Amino acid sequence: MHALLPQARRRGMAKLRRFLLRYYPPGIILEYEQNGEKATRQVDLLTLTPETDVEILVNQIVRQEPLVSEARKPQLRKLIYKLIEKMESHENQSFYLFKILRAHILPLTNCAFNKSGDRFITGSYDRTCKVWNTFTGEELLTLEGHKNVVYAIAFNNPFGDKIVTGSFDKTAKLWNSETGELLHSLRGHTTEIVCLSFDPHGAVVATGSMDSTAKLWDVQRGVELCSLMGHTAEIVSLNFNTEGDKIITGSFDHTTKVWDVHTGVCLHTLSGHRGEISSTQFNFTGDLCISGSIDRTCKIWNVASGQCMNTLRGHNDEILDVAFNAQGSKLVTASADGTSRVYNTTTGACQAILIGHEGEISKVSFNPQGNKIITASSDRTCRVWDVESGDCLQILEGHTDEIFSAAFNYEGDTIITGSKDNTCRIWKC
């Protein structure tokens, strides 16, 4: 639960206008008016499960949240049941091959969905980024202009009206995702750009480069805001927290750094790994982050203190990717040893080992509901796993070369896989 606003109660000014649902992770957004200004506040329900006692929860929210009156209980109850229904709606789904897209003339590097899932983008060694319609498989746009590999790509979710591409040509480019118009070229890095991200508000883009720096750029004006200096080797991973006020960068110098987005100041250097960092992520609440390393371990860090909370062992080869579920209660690691492991974030206990791939796993992620995991492997398959049991539910086969990118859409009913075979496949429920 978020802290309450005592002044709202005192003044009696705040008036609840409406409830909005947030499915992943579950929460209810309160849209209210105070002194004529519209504002929102979130009630996070990160521990909600189909077994939750809804009556107790409803009473707790009404008790703790001054905006929600007794009279709103029936409405609130209905919304919580809707969130639970959404959790259960994907229990027994299986995926079929919907479309094969001969996407590029050279291998793909990455693919990513927009928030609504009706479009996705692919980057390629052919120096282009393409925009696709998920429902028809139709190519909508080709974004041309880079002079080398387009390696990192992203939508400005949740809005989806802009795309950023990062290239081995040392530049990043901002595009209008509807028209394909080039809005800005971001120049300043001295070597390849290998990772990037929009902040959650779509106002800032971060780029990470082999030149050991990350840069923050103003999306509107296309100008550099600051350079994050301090790493002594390539930056290969970066992520904003949910608020957008902090960013983490993972580097080949064996460390992860936490930065203040507004000032560009390094708040913490997270050291302890004995090898290069391969992947990093914040949890939803932003109080923890994880780093996966080629030293075969994943570490959980307290963001406020910079302390290592836990070191997760068990893999017998490099960890290549790490990811939290939407709630942040679990995390998954992917390794060159061909297995993935699911851990409990709080205890650090390994809850499941996903065994079955015949090659290294380079990409792993939870579905939004948190009950399934997909893994992309060099064995040319993508597998769908049950989180609780660790059972393989499905093998998505057909690619003729390694798969290095796989993603769920926001609803969790579509998967895209990108392969070295120059194709992208759309899988649907």
Contents of the next structure:
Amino acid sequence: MHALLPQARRRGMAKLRRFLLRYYPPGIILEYEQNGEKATRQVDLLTLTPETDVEILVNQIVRQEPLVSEARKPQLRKLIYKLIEKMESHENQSFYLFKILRAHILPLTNCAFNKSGDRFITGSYDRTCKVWNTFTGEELLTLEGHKNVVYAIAFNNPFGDKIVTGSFDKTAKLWNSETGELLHSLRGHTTEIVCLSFDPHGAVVATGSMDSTAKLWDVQRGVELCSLMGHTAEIVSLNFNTEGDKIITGSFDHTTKVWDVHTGVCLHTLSGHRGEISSTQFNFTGDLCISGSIDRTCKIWNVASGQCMNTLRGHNDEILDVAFNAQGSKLVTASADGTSRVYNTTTGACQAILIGHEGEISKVSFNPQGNKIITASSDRTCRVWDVESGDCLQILEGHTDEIFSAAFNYEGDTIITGSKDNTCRIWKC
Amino acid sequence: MGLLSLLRNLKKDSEEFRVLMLGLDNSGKTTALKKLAGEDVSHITPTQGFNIKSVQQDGFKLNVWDIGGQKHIRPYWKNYYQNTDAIVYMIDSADKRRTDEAADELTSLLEEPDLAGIPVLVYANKQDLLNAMSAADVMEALDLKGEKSRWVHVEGCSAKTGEGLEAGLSKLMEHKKSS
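For comparison with the form predicted alone, would you give the structure of this protein in the form predicted together with its partner chain?
Below is the entire complex, every chain and molecule, led by the chain shown above.
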């Protein structure tokens, strides 16, 4: 083998340096060297389950992936077992109330974790965003400067060194998440900013506004890159795909639009809903996206063609939130009818109906492992559900007013809930 | 409710009216809102944020925002000014010690550029109490007689019994229809 190396270098052949693990969704990242340059390639294992035949999978990867030689098999096997082990951890543990944070003097809007889960942020009607230590419940920073409600907030995950806040004061602000220093104020929208996101590389921020436009901003310089014009009503949802080259925007004009991030060109207008869009999301691979609507349906769209693949019916009232699991194999809808529904992405079949809440469900998401779902409701509770059976595993009770937001950390062992009662609660396994 | 409903409520809608209910703490805003919505008013606690309810009045849908009135959260009233069609200002007519404070807050509201020309319905609440000032006295105490730049009306009411609440809204809608 060693004798071959110089020759390999001359041809510019890639050489594997090491494996990196990605737990959710499961995958193995190959870090390799080519022409002296370091690069990575991802081997997605989206269908991996504890029942997967690991030997067959190892052989398949070695056959299909030229970077991985026969000699790497034992190492590869070990990594796959580690991914499976990770899927099964926390499986049967229940959540307990760890801390109540008297977070703000007015209702909370949204909350979000950083990638490692050691910190999270909350936005509020009191015009601030606060940064918290998840393990101690300690308030680390108060980001002050907005002149109205801080509605949308995000970390630049996976890095986590920056925060962006979007406000009813029409501006978005970029902050250093360690020091609380204001880096840039992003001005240009003419009405409230209600949704935003960093791109996965942390270089671009997208903001969506009630002024019917979305804007892309350069994070480093704090300047506007382009305006995404075309919607005829408020934009209330936006997401980047995993690659970061496309963005979708969901609007009260009943459509979702797919945009090219580099050019700002609208690639597709996904029309078909008969009511306002409430929520949108890409699947992990970015070939599909979903839109939930006030018209009580959720639609699955092919991103490349702009075609509607499926219309998911069943809810008796408005759909308020939608989410894919990490692998993209399932999706969940939350409705004003007080139920959530789990659907198979490929077949569109409803696999479970989550019944129990006594008020509308405004937020829903899978845990990163994909075996549990959390729902947040106006009935002042959150519920944790088993995805397979649709059984309610737990009711997280204690908030004294409706819950506006809920989030899992990346490990799936901590939940934060933000409520109209001005508090934030941390729940742990 | 949920966050999405808050956004839909922010939206300027010609079919609906957005009514902002303000006033000092303990003046009876939440009780009035619940009474108007036909809900139980026996257990009301100080509002730490806001409550929103939709009320039908004379064939119109009013989205009424009841905003907490405690001193430390009054600076945040501004959060809610945009797209407001009418202000309902609640007065505890029986609390004469705080009439000046209530008048001062109302004066600053009337000076807000975002609220210029917006009609104001004042509820002289707690008329069920013996020592309550009359609607005319409240008008006097709030120094509203000279207000020419907008429609202002003072209606005596009891949020507890519901008396006068609909009559006040009805006068407000009458004005809205005629303007």
